[in-house]
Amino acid sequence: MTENQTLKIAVLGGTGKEGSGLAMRWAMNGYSIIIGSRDGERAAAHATEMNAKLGKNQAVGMGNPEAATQADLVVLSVPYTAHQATLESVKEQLQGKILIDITVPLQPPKVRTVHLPEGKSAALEAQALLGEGVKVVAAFQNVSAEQLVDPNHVVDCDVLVCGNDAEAKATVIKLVKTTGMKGVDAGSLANAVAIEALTPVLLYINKAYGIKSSGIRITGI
């Protein structure tokens, strides 16, 4: 069996835009996925979609502990509101695997201009919040959601990946692939409070040109 067939990703918050185009790219390449969400019902009905759009059963869903369980590594795609909660659910399950944490801290409605949290980063709450047992994976962040929604859709953007082990950021890229997508290594963990503040943004340049995409491309490489 290959990696693909053999690796479980679960995504927890799997039912919204982006962790659903996300966990679509995976399945469409062979991926085991598991559908996470805080109501159960509503992430097996999604999974269920998903795989009616597959044409094969490549998803199934449920609570964000059961998926967290199941999985070999895990996608936390979650409103920053419900950030430190849902780790908070997810801890114990979570020990000993890859976390990508996609979460930006937003702060409504001035969602156009940079916030950071207590601790700089999400990605940073998130490896003090679950200790040194979970490898922490920081990615995703700069990638529009209205790119993801089309799983065939060709996303012009490169992805930026930050963590502090380099096995864990060697996964991540590869997986980065797989969307289509091309992976950076962008650093330690740290460095995830420039690429989350990034957000903002290319928030405020969608609205001030008129888009809804706008990615980060980095060149020379």
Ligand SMILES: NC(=O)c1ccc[n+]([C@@H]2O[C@H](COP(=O)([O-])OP(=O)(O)OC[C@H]3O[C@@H](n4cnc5c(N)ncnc54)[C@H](OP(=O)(O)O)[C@@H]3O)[C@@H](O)[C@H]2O)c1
Given for the second form:
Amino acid sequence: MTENQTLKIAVLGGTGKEGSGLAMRWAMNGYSIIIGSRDGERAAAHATEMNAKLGKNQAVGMGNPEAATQADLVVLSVPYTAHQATLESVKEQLQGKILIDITVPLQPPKVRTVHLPEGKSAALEAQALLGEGVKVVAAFQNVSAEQLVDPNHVVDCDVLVCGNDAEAKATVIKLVKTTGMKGVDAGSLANAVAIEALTPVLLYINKAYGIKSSGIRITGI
Ligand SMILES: NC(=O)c1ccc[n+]([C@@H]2O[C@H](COP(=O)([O-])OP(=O)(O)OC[C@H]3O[C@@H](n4cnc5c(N)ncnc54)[C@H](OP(=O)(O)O)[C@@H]3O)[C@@H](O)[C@H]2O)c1
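Moving from the form predicted on its own to the form predicted in complex with the named molecule:
To see the whole picture, the full complex is given below, headed by that same chain.
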């Protein structure tokens, strides 16, 4: 069996726009996907839909805590307003695992203006809440869900990846590659402040230029 076939990835909030796009790409690459939701039935229905599109049974769906229990690696893809509550609901289940936090702390209605939350960044808040037993890695904040809708579409942007555990970061950079994008090592988790803050800037650019999904590209590597 390849590593892809043995690694189970849970996407909490995988019923939503960003999470389902990423989940679909990983499923297409052979990863076992667990869709997590506040509602296990909604998650199961979403997984069934995914499997129908894939033509194979690569995904299952369940409630967030059960999804986090069964997974080897967990992705958090919920709005910032649900960030703390979702993390609290899976804190115990995440211990010893990698958590990829893709949350952007937007502050509606001013989503095109940078807003730093109390803990400076969502990923730093996640690490503080979960404790050192969880390897929090921040990634994908600057990738528009619009780009992920068609799983065969090649996304024209890079993914900044930051975290305090080098091995966990390397695992995530490898996972980014399987989505068709390039993961770039962007340093320690403290740098999530800048990465998360780029998203409102991209949302501003989208509006200013009448486009849906601007992205970032790192040159010179
Ligand atoms: N959309 C983008 O283009 C994009 C790009 C980069 C990063 N992000 C970040 O990715 C995360 C997810 O974005 P999204 O656009 O996929 O969000 P979304 O579709 O609005 O929500 C994702 C999922 O989160 C759960 N959820 C929604 N409201 C909730 C609440 N009040 N309490 C608990 N769970 C709730 C829902 O799952 P259940 O109802 O099934 O539990 C929902 O399907 C956000 O933090 C966003 O900033 C988004």
